[in-house]
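As structure tokens, one chain now follows by itself in the form predicted alone.
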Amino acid sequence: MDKIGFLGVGKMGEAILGSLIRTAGMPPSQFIACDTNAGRLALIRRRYKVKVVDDADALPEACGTIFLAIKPQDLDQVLESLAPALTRKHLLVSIVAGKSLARLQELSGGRPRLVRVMPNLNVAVGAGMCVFTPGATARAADRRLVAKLLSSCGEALELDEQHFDAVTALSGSGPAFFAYVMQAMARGAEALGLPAEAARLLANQTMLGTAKTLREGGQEPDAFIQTVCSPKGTTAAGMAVLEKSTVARALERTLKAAARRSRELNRG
């Protein structure tokens, strides 16, 4: 396998790089990391033992596959600078939020093969959700490679690009929204007298266990809720409050706002 470059090793770039080394067992010698932040590069080199460079122009010559993990506002300038060195031999895997395949193709000069990915930060612990869509010139081998790499960080799913704004809202931004709900549950338990540390542990493990139960049991959420709800029991009393509240509507508005921002980034 050709060397894999990471153009940008911020939180998400590092999360994927780290997972490929720790979870997938890929050797550090397989990777080259590039960033303009000298402090980040020093940390990445120390933490993962990979080669680091501070000049993006070094990546096309050394790497067949390059992960684009820079900020959306920096993409145009960086990719236009790299474009003359990019050829059909290069595979660009973009995790840049809101940037379409058409825009990536335009900025890169139209020569490299492209795959667009929306990951989430849970890749850092090997439990990420990554959705990818290949560009028109991507090969079957590219799709297999990207699916293999991303699957080693959690789950990988191929979807049409038309779904990416919704994907960004649900799984890309979703970890923050789920953490918000978990925090609210923990604080509610604190108000009932539980120590803060115990409340956080109970909320965290309950969310984790529920997700695992639903996933592995193949049960629909509605059916699961009914299983937990004994008639006139404690869960039923709590669900009665939830069902009369605006929680579901607030979550729907939350996802719509995140998806709208994703569309705005694509136009930017």
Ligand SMILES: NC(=O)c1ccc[n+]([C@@H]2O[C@H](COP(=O)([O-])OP(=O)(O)OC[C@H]3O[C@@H](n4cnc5c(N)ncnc54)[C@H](OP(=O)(O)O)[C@@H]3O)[C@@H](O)[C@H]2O)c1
Second form
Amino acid sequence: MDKIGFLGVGKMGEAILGSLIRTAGMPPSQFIACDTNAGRLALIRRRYKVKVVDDADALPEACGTIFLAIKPQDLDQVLESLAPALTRKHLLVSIVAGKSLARLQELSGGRPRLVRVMPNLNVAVGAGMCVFTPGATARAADRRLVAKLLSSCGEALELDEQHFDAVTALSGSGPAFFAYVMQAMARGAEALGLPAEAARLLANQTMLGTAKTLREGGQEPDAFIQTVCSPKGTTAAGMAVLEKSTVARALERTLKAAARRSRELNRG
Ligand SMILES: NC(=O)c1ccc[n+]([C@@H]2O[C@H](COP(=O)([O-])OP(=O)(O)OC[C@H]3O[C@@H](n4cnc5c(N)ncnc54)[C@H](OP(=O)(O)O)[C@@H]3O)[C@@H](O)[C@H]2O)c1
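Rather than the form predicted alone that you just supplied, could I have the structure of the form predicted in complex with the named molecule?
And the full complex, kicking off with our chain again.
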């Protein structure tokens, strides 16, 4: 397989690169990492023993596949300057939020094959959720390669690009939202007198276990809630408050705001 380049090894670039090496067991010699931040680059070289470069121009010659993992606001300029060196032999895998395949094609000069991905930070522990959509000229082998790489960092799902703003809101930004809910639950238990460390462990493990139970049992959340709620029991008492609250509506508005921002980034 061709070498795989990472243009940007910040939080998300490192999470994917690290997972491919540590969880999937791919050899460090397979990768080249590029970042303009000298500190990041030194840390990535030390941590993963990969080759590093500080100039993106070095990537097209050495890499058949390049992950674009820089911030949306940096992408246009970087990709436009890289475009003359990009050919049909290159596969660009963009994880940049809000940048559509059409925009990526325009910026990259129209020659490289493209796959757009929305990952999340949970790839760092092999439990990521990555959604991908191939561009018009992507080959079956490109889809297989991207699916294989992403599956080794967690779950990978191919979806139409029209869903990307919603995907960005739910699974891309979602880890922050779920962490917020988890923290609120832990703080609620602290207010009942539970030590902070124990509260965090209980909230964390209960969230993890609930997701696992629902996933493996294939039960609808509503049916599962009924299973946990015995009549006049403690769960029923809590659920009565939750159902009357505005929590569901606030979460809906949270996702709408994230999706709106994703649309704005595509325009910007
Ligand atoms: N973080 C998430 O949870 C998440 C989830 C889904 C998608 N994403 C997407 O992933 C991408 C990266 O996000 P991130 O959170 O990893 O950002 P980040 O931590 O800021 O990492 C981006 C890295 O790229 C470097 N960089 C900037 N310009 C560059 C250039 N011209 N060439 C090479 N490197 C350059 C930055 O250096 P400086 O620090 O010096 O600027 C930084 O080290 C974004 O497009 C984001 O939309 C992120």
